[in-house]
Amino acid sequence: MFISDLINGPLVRFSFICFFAGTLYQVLSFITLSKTRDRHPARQQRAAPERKKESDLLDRTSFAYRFAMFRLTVFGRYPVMMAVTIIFHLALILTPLFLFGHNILLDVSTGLHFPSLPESVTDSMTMTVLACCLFFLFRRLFVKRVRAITTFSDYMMLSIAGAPFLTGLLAYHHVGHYETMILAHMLSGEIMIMMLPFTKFIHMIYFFINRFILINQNTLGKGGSRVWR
C-alpha cells in the first residue's frame, strides 16, 4: 500500500520537477557554452569569389548534385535505421500524450488534456514503438561495428524507454496482474521522466536546438544563430 501511495503520489511530482528543473538546465548550459555568431562581411565579401567560382564548375540545383549530396547524408547512406528512428521517435512522443487513459487521468488532476487517439491505434503505435526496440537491440547485438561501440548503458536506457510501453501494453491486455502492471508501469514511466534532462534521452531536446538554432548543426529554416563557444 505504501508503495501504492509513493508511486501514485510524490514519485509522480517528483519526476516532473526532476524533468523540468533538469531541462531548464540544459537549456541554460546550452547559453553557457554557446554564443551569438560573430559577423565578417569582409570574410564573406573574399569568400564570395571563391564560391562562386565553385558553382560555375557544378550546378547546384541540379537533380545529379542533390541527389549526390543525399547520398552522402545518413539519410541516403542508412535509409532503413533513418526511417526506424523517425517512427520511433515519433510513436514514443505521440502516444503517451494522445493516449486515451492518460488523459483520463490529466484531466482529473489538472483540468487539461489532449485530444485522445482511438484505443486500437495507440495500440498499435505501442506495439511499433516495441518493435523499434528490437530492431535497435537487435542492432547493437549483430552489426559489428555497433556492437563495438555499445556500452552498458546503451542498453540501460532502450530498456527504459521500452519499459513504460511494455508495462503498459501488458496491462492494457490484462496480461499477468493488473494491478502490479500498472504499478510498474507508472513507475518505469516516471523513472524514464526523470531520467529525460540527464542522460543521453536528453538529445530529444538538443534536437530542436541543433537544428534551428546552432550554425552548421544540419541546420533547418532560415539557419541557426548561434555557434560553441
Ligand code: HEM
Given for the second form:
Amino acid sequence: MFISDLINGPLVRFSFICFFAGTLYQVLSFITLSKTRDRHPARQQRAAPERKKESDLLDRTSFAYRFAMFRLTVFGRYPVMMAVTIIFHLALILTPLFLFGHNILLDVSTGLHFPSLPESVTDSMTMTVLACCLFFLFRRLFVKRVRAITTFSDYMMLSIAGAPFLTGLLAYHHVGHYETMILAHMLSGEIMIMMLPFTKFIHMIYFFINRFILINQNTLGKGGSRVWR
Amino acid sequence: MTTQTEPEVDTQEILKILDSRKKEISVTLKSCAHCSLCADSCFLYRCRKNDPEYMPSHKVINSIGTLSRKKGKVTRDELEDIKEIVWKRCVLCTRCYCPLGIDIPSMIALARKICRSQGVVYQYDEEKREPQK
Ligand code: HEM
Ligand code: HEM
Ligand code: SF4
Ligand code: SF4
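Mind pulling up the form predicted in complex with ligand HEM next to the form predicted alone we just looked at?
Full complex below, order starting with the chain above.
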C-alpha cells in the first residue's frame, strides 16, 4: 500500500531531518539575532564591599526558615503540578529513547541502539505519560486561571504529545487491528517529531536559551551571557 | 462647532516596532505553555483575589499577543484596553517567575512603547480612585 510505504520509510527519515534541521535553524537564528553582553564595567571591577555581619534575628539555617523560603518557590506554591510536570517530561523523553521496540528498529536501520529498559517498565511509563496528559486536560478544563489563557492550540499540543503514547500502548497490547495501530503510531510519532522545533513544543529549545543564555531576572547558572538584538 | 475626531491608528508605526523585535515576540508567544505557573508570582494577582486578568501571561497574551496577532491593525478602543492592561495591571516590578524563563516585563514594556507611539498613555492624574475590591 502506498501510504503505509510512505509512513514506514521516507517519512521517518524526513521527520528526523525536519527535527534536526529545525533545531539547528532555531539555534542559529537565535545566535544571529542576539549579541553577547559583558557585565557592566562598574560591576566587574568593584568587588562586593566587606560588610560587617550583623547579628541576625532570624535563624536562617533552621528548618522552619528554609521551609518558609521553599514555600515561596514555584515548587512550594504548586507542588502537585510541578511533580506531575516533572514526571511527565521525564517519562515523555526517556520512554521512546529506551524502548525495546524502538531500539530494534534503530539497530536494524543504523546498526546503533540505546540500552533498553524492560518492557514492563516502559509500559508503565507510557501509562504514566497518558495519566499526566489527563491531569493537564482536567486542569485546563476546570481551573479558572488556566482556562483563562487556554486556546485551541493547547488542546492540540496535548493531543499531539499524547497520541504516540496512546497508539503505542494500544499497539503493544494488540488492542484493535495491530497493523493499523502501528501505522497510526508511526504517523503520530512522525508528526510530533516534525513539529518539535516549530510549534509550541519550541519550549524544549527555548527553555535552555531563556534560562541559561539570555540575561534576565530569572536566569539560572552563571547569569547568562547574551541579550536579544 | 467641531466634533473632535480621534486620530487614526498608525498601523505602520506599530508594525515597525513589532518587527524590530519580531523573533523575540514570536518565541515568547509560542513557547508560553499556557500553564499559569506564573500566576502566584505577581503580587497584583494575589492582591486582586486571584483574578486571572492579573496573571502575568494573561497580560502578555492580551497586549503584545493581540498586537502581534492583528499585525498592528488595532482600533483606538483596543489600544485603550491594552493601555489598561499594561499600565494598570502591571507595574513592571520584574518579580514574575516563569519556569520557562519568559521575560514578561520586557514584553509589557514593549507594549507600553507601542501605546506611547500612538499617544495612548496612562494619565495618573485622571485616575478615579475606586475603593479596593
Ligand atoms: C518515528 C517513528 C516511530 C516508529 C517507527 C515507532 C515504532 C514503534 C514500534 C514498532 C513499537 C512497538 C510496538 C510493539 O511492541 O508491538 C512502538 C512502541 C511505542 N512507541 Fe513508538 N515509534 C515511533 C515514534 C514514537 C514516538 C515519537 C513516541 C513518543 C514520543 C513513541 C512512543 C512509543 C511508546 C510509548 C511505545 C510503547 C508502548 C508500550 O510499550 O506500552 N514512538 N513504537
Ligand atoms: C527538555 C525539554 C523540556 C522542558 C525543560 C520542558 C518544560 C516545560 C515546562 C516548564 C512546562 C510548563 C509546565 C506544564 O504545563 O507542565 C511545559 C509544558 C508542556 N510541555 Fe514541555 N518541556 C520540554 C520538552 C517537551 C517535549 C519534548 C514535549 C512534547 C513532545 C513537551 C510537551 C509539553 C506539553 C504538552 C506541555 C503543556 C502541558 C499543559 O497543557 O499544561 N515538552 N514544558
Ligand atoms: S508565562 Fe511561563 S509560567 Fe506563565 S503561563 Fe506562560 S509558560 Fe506558564
Ligand atoms: S512585572 Fe508586572 S506582571 Fe510581573 S510581577 Fe510585576 S506587576 Fe506582576
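Computed from a predicted model, the values in this text were never measured in an experiment. Residue numbers count along the first chain shown, from 1. Definition used throughout: the rigid core is the maximal C-alpha set that superposes within 1.5 Å between two forms.
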Rigid-core frame, C-alpha of N210, shift of 2 angstroms or more between the two forms: yes
